[in-house]
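Heads up, the chain below is alone and in the form predicted on its own; it's given as structure tokens.
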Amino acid sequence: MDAALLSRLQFALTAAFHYLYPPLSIGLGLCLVVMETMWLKTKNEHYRAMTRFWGKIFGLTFAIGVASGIVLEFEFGTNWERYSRYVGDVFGSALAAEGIFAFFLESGFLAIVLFGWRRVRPGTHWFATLMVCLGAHFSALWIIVANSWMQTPAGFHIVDGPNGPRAEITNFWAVVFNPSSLDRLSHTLVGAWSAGAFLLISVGAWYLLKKRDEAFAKSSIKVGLSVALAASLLSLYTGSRSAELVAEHQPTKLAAMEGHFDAHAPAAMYIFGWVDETAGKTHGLAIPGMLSWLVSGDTTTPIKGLDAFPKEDRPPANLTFQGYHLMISIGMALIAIAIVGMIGWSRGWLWNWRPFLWVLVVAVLLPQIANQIGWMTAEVGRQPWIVWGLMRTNEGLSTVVSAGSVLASLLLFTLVYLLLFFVFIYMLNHKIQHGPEDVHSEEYETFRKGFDAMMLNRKPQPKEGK
């Protein structure tokens, strides 16, 4: 294997591992705001216990996410030196904004969320939780801006420097609001909400199966199902919008996503299938003209197929096709699970239907798989470009890094990430097995009395003679 393939594999490994955690942080952040709002509104101690428990899970995912994400930024300099030089002004601005406006906001207020229960007022703690949630979302915003610029570049010009051409920002807001950034951001966020919500649902269903912490479990499932249903339905709209943008700005990616080869003909939409790239054919179950209708509203509208583009400009068609269709299939399954769960909740049989509770336990994997596959589709589908239409992937590599060096670091990263993953699973399992605080326990009563005493001491005392 050469340095190009190994560098791509290394970046894919580190990005995929890192992306296990930000969706959970974003989704859990939203759920924490919902829980703490419910506590402030109802004064029900179960919601405060839920916020404390899931806040600890949030802290765990945040820590592992930060540790794994730092490596990605170093790889731009080590493995992708020519790319970094070419887009440094653009990409660096987005990454700097992510650190200043998102990471510090999230990490700073997280200390209050985790350790401030007896130190700040309830409203202040709720505000800290909201800031943590917003920080996680802002982090996604700036990363999506950077990646979307690579897909649909805007707001720049090319200048010649001493080390070759580079992209220079001419309009910062055109970079931020490039043609695909907002739609890709919305689709990414609803996928993250789904990941966090299904973690709540999975743990709650596990507790019900084990007949423990049932009040906590039911409340977690209710919050999770509410967020999951909204997120899964929104994903239909945001996914459709993203596909329309792909059709407009990245026609080769769209053709690969649907296995469409004819250079100028109406395009079918495949339910499932297999792309024979050698023969230039796609075999499977398809709805004739449906892709044309989704793009233009007319089943007879011609759609550019892969045959309309040189072979060197085409992405790996079958991998893109399979990833895209697997993502859609999982999305539809999540909608079905959320709807059935909401019906079961409203009619009261959800809590005792053990086969479906097992489905809810396992369903936590589905949003994670869909998020990973979605990113794979987006990144593989834009090949051979690292910056669409401007720089090919093999042109962005470092010139001084050998294949042996990349292979050694790839193996080392694999071992380290496996260790981090086992640590995460061990800690997550430990917290789940320990369970939430029992609001009727002596330990929780001590916490509550301490909190109430702190609040009493903060109240203004009447002056003498008044």
Given for the second form:
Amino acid sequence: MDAALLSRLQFALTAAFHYLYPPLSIGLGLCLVVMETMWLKTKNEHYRAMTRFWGKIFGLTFAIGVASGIVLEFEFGTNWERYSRYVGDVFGSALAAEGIFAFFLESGFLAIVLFGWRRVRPGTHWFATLMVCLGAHFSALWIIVANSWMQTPAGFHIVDGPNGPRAEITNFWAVVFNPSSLDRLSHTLVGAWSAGAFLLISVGAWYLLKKRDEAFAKSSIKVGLSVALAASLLSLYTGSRSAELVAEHQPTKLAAMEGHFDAHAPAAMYIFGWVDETAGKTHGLAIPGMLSWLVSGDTTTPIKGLDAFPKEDRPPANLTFQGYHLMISIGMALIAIAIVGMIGWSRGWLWNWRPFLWVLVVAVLLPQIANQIGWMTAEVGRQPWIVWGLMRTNEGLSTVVSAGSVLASLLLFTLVYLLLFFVFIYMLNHKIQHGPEDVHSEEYETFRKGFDAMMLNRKPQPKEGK
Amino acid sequence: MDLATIWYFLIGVLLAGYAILDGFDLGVGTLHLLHKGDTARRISLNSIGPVWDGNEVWLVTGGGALFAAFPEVYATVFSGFYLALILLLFALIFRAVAIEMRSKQPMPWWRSFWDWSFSLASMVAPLLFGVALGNMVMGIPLDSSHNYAGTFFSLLNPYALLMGVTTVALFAMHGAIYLLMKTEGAVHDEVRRWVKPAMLAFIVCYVALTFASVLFVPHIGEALRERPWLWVLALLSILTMADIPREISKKRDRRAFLASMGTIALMMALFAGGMFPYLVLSNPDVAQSLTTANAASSEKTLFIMLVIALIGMPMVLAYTISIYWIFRGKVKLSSTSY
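Got the form predicted on its own; could you also share the form predicted in complex with the partner chain?
Let us now look at the entire complex, which starts with that chain.
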């Protein structure tokens, strides 16, 4: 294998592994804000215990997210040196802005969320939770800006510098608000909300099946289902917006997503299928003219197919097609699960219908799979470009890094990430088995008293008889 | 002052911030195995518990800022030091895992395995930082397209290794003084016995490094002749360094820690002042070096980044300081501890 393929594999491995965690942080962050707001409003201890439990899970996902994320910050320089030199002027700014605006915010305030319960007032703690949630969202913002610029580059020109040509910023806001960044950001965020919400639902359903911590489990499911319903419906809307953008800016990606080969013909939309890339045909169940209708509102509008483009400009079609279609199927399933769950909640049978509770336990995997293959579609569909229309992936590689070195690092990362994944599952299981604090226990009473005592020390009581 | 020069020093500030902050938690890790008994080790771990991953963010941001302001340096150094960098990432990941895992099971073999992992990773990281810094001072061979022309093993030369050991010793001292502030009772008394050997180790390394620099790195002497103000920095750094044992003997631990922070900051300032305008010095062919003139991003990008830094960094400083303030005082183990 050559350095190019190995470097691509390594980036795919490290990015995909890392992306198991940020969606959980973003989704759980939002849910934490909801829970803690409920606590401040109702003063019900139950919500505080919930915030404390899910805060710990957030802390775990964040720690593994940081550990695996540092790699990505450096990997452009290690494996994609020519890419870094060519686009650093534009692309680097977004990464730096993420560090300054998002990472510091999230990691700093997380210390208060996790360890500060007895050190700050409830209002301050709530504020810290809000900042952690915002930090997670800002992080996504800057990373999506950077990635969207690779999909639909804007706000730059090519300059012949002392070290050869490179891209330089002409308009910062055009880089930030490049044609696809807002729609892709919203689609990414709602996908992340689903990931967090379904974790709440899954753990809650599992407790119900084990007949333990039932009050906690029901509240977690209620918060989770509310967020999940909103997020899964929004995914459908933001997803269709993103697809329209692809149609407008990345015709080869669109053609690969739908397995559409004819250079100039109305395009169908497949429910499922198989793309035979050598024969240039797609087999499967399709709605004729549907893609044309989605793109233009008319089922007879011709859409440029893969045959309209030279072979070296086409992405791997079947992989893109399968990722895209599986993502849509899962998205639909998530909407269905959320709606059925909401009906069950309002009718009251949700808490006892064991088969459906098992579905909810397993459903935690669905948004994760959808997020992963959604990104696979976006990134594989962008091939052969590393920056759309500007630089090919193979042109971005490091000059001096040998295939042997990349193979060594790839093996090392595979090992370390297996370990990290094991650690994550082990710790997650440990925390779930241990469960939330029992608000009626003696231990919790000690915690609460210590907390109240601190508040009394800080805030002198008003004098009697006034 | 042009924008590239400002960014040269701003990157220096970010890396100095990283060295000062992550420096003490790496140092705490370096000393970790010296603690006898489980409670002492848990106190050691929890003294850095709420802050260590925030400290690492300085490295991430430093890396991002380097990419944005000097993409040529980011590309040259990270692809050139490929295996060393992968090893560093490996150490940092392993360390994070060890911190999370250590106290989750009571078995002695379990805890001792993670204690060793945590401590070794905490030594490997500063060693590699020092080796990288040593090579930057000596200069590395660059070809005409600014790519590194050496090998992994040529990075491990005696001068760079000495710089690596010095960094480990410096962080160990810095971490020991941090532990003095954060502990009480028997653990505190124990740590107080380590501070002196740690200081001594650092000073011996530092003197050796200074001699080696003067003898073997000619452009350091040149820089000192050209920029007399570097002598002021050097003098200040020696005074600050000398202040550490004074404060320790008077048991003013917080002031000792401030002096230790000052020492690191001044050493970084000396390094930046001595190297300017070189970001990556090419040795032997100086003409291929990366400088503020040929490695920077466009003026427009540097300006945008400056605005971002001017908005972002005061906020970062404000909440970094408030978080250290909220978690001030001695470590107490509780249900949320590691």
